[in-house]
Amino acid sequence: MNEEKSYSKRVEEEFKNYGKRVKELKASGKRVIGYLSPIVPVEIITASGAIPIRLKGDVYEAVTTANGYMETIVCPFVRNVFDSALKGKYGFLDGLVMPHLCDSMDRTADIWNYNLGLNYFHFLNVPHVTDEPSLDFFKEILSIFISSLERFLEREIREEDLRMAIEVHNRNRGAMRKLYELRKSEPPLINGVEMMKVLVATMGLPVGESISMVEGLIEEVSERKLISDGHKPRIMIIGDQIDYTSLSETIEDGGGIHVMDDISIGSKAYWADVEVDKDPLYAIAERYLRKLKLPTFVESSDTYSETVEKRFGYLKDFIEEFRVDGVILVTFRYCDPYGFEVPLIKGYIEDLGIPVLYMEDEYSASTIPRAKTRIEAFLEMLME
């Protein structure tokens, strides 16, 4: 059997049957802990011996059951995932970690805990300021998180366990960054739809299996011989929990190419490592509080321009390195943290001379036709 087809098939299977592998491992006796956000330190869950899995919804599944528990003004992603959980999609979970991230998560945490009836539930009180006192506070919060896992799993989490987990997750992030590198060429060796499937598939795998799949895929993709059929607009997507392929498909069916992202299941999750030469708990706290570029974290400087550059300067690097021609900025309806940042992000990128298309989505397939019309018009403008 052709080796490339083997790895590609694995990605496709894990994408279509999300959570299947973790469900199999649960049946063999493994413990499984779910989480919803990139600010949950997966290194600690891995160090505990449990398997972390990032929960996702289904844009093609209408939210029905959750309507009896949550107001419709709650983030559509949160409602969709909760709806999936109520319908049994994540019945294999032993526990769930809910972070202090936004109102939609904070104010519904008790609803998740009460109605899912999991054996373990932990609310992670993540600070939103990145100064030194906040870092010290977060380190203590992580210590409490570790203690709660130790009690639940009846297993001590040692410093060496944390160090090993840090190393393996750093390796996983490094492998993913290498795969991103293959999108810099023209044409990219891996297109946007393929990359989105990889990002989703790896969220539902134990970290060791994720590494194996991504590293194998890198070898195969690197051997592809692609012939350019002329320049196509190179698009970057910015947003939060975009874990579906319809945006990438619309871009690439419309004559563009999706070459980069700044989304929470993509580059936001993989671009920063945990430093290995520091106290492991401090290094984990530092990575998640100071290195993740999320709108809920406050980074201030002496001047407004310095603050903006500190917050969004990495986007300029992405735009230059991946030779981005246009940006599609997507927020979910009722998402205040990302919504508040839209004017700043849009203005910053447009000041770089890059056109921006802003769209508000509802984490639902019902919005795909509307998005398709706007994206196609945006691509036509870039190709004029």
The other form holds:
Amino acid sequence: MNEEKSYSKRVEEEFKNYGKRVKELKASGKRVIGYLSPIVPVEIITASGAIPIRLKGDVYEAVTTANGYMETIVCPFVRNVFDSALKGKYGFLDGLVMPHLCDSMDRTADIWNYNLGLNYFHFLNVPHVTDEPSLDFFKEILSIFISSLERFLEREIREEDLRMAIEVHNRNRGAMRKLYELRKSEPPLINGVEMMKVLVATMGLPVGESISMVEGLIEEVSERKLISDGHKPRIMIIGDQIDYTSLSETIEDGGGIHVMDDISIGSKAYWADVEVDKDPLYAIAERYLRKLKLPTFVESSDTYSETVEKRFGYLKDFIEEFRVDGVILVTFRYCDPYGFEVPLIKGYIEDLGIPVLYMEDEYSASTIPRAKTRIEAFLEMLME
Amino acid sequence: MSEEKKTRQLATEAAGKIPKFVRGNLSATLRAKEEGKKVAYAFIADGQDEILRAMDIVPAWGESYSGICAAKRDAERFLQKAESNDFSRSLCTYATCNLGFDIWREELDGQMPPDAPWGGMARPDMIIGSAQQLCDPRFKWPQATQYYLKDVPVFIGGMYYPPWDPNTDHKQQEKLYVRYAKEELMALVRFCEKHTGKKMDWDRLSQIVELSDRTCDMFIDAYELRKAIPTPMDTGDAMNTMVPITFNLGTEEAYNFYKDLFDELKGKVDRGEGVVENERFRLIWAAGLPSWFALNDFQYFHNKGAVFPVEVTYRVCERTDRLDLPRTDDPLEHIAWRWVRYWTNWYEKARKRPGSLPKVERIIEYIEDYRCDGAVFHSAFSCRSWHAGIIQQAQVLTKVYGDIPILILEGDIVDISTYNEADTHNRINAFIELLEKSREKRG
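Instead of the form predicted alone shown above, give the structure for the form predicted together with its partner chain, please.
All chains and molecules follow, beginning with the one already shown.
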């Protein structure tokens, strides 16, 4: 068995058995803190000595138990993950951090807290405005989070712990960005389905093991030979927690190639680092409040064009660098933060001359056939 | 073509004055340009309206206008307009109805859409939203609106309160939240000054804030008269009488309205006049915005002898002396304290009852004070902010307070497409039977 196969195999294993490695570490005495969304500063959890694991749902698992606790008007992803948690999938967690990402998380935080019976639960009240008072406020909110973790883990989180955690998470993000670089070629050295599996697999690993996996993959993938069978429509997916491969599979089975993403387990989580030459808490606050490109955050300018450029300008760079031919924009039903941005983002990208397919989805495998039909039609249009 | 709804019977004269109030607010937006005033799209209960009043900025309430469209059963065409612009039906329908209206008005170069309910709402000079804990649409809706009204500046301010945590003393965090809220309110003042070309008159703001305090106190005093048996006013009327406190805070008109309401209710109480002749059941409207197109359902409850002497919805303030507000000469700081203390007002009670929640403690307090026999919730599908968590509130209420009849109605605030009157009435009938059985059981 050569090295490439061994890394690819590990990605497959971690993808199929999400959380398995963390569960093993828990059994060996490590503390594990779950979290939702990319706005929870994982550096702080790492600095505490606990292992952070980002929770995901399972689109192939119907929501059942959660129906008795959580309304159907809540984000389908949030409901799905809560359902998984109720069913014991995350029974290895010592605690959970729920951020104020959106109403679906804010308004259900008590439901999670009261019904999962975890030893530790913290609601991280992340502000949405990015001005100076908000940054100061967020820094204080992070201090409260640190204090609560210290009390729970009975361990002080020192400045040097934070600095080390920042360094290691920056390294992880840097490695992932290098892997993304290998998607720029035609054809890409790593396809969309494989990349999605890497993104899922790594978010369920301790950060050190994630780095090893990604750096190992970079070496292997770099040695692959480019074999082109003609130009295929190069697709970027935009959305939030798309932690399943069916969209990428549909694109690539339909004659396209998924070359880039703007999703919350992908580039949204990996594109910005924490600055290392600043006060660590300030730098963490700054990174999460001002550098994450999420609809949760508001950065206003004097004019509409400046505001929209600040919000979506990075997409223009992605489209150019990854030579994107078409964009598939996916929102989840009942998602106000993304839903209200649809005309804006669609308009912005279409003004760049790039076609957009917009789909409202339900974080469920039941919608795959419907999505497949629309994606195939979109690809056909791009290939004409 | 809109479908006209049947007129609901009002219990109070005060509620009958409300259409004039609402029309007045709308026409103020249409008159503003002639009067040299700026119009701002604004949101209710976010601590920002007193600043607008002090700056002579005329607020245009999108939530109110969507509610009007819904009440007149004329929202569908605006919802469809928004949907044709890729705004999903699952989003907040206050927002999508208003966006549909705005898009249509822009398509007509500023002319009102044909037969716009009550003459329509003026195009704003600015949009003032807030990114906070009341709801996501309060900052996403302004951003979406600006896509169609690109020349209109937008301000979004942060406004938060300490989250509920049964293991944490929120008072330790209050000052942090108040300081932040004050700074964000100051940022709003600067924004208003920039876009009106006027400086804030701080003495005037202080007077307005003091008037708001008195209005809140009068509002609560009037509403507490509803504790009487029979109750002189129900939630159906309260969905009207909430207008001044919600949309006209900081004005003499609002204060005078509640003074008049107090006098009217006092008279009814003295005379023993109730909403219904034979008051059989007293209910709390425990959570949820109403279906504005189906306010007649309150009448249906009345016909069964059931009344709502109290509701959580739109009871947007508390008597200021009960909030124990720290003394300050800074009106912004006062607004911030009032905001934070209102939202955390039931935390202490919840902490004292293991397993409870602040929202549930508030319901329990009202159940006891207003001697309610059952609780009704309304779950509106397009609004997560007020409606996610209702199942939990109902479960915790039963768990910590005891077996009380509960009805959870389902519908929407604006979108009539999911509403089924027959089904709703059947559920109310079943609930009335449950109340009867519960009473028999209690003896």
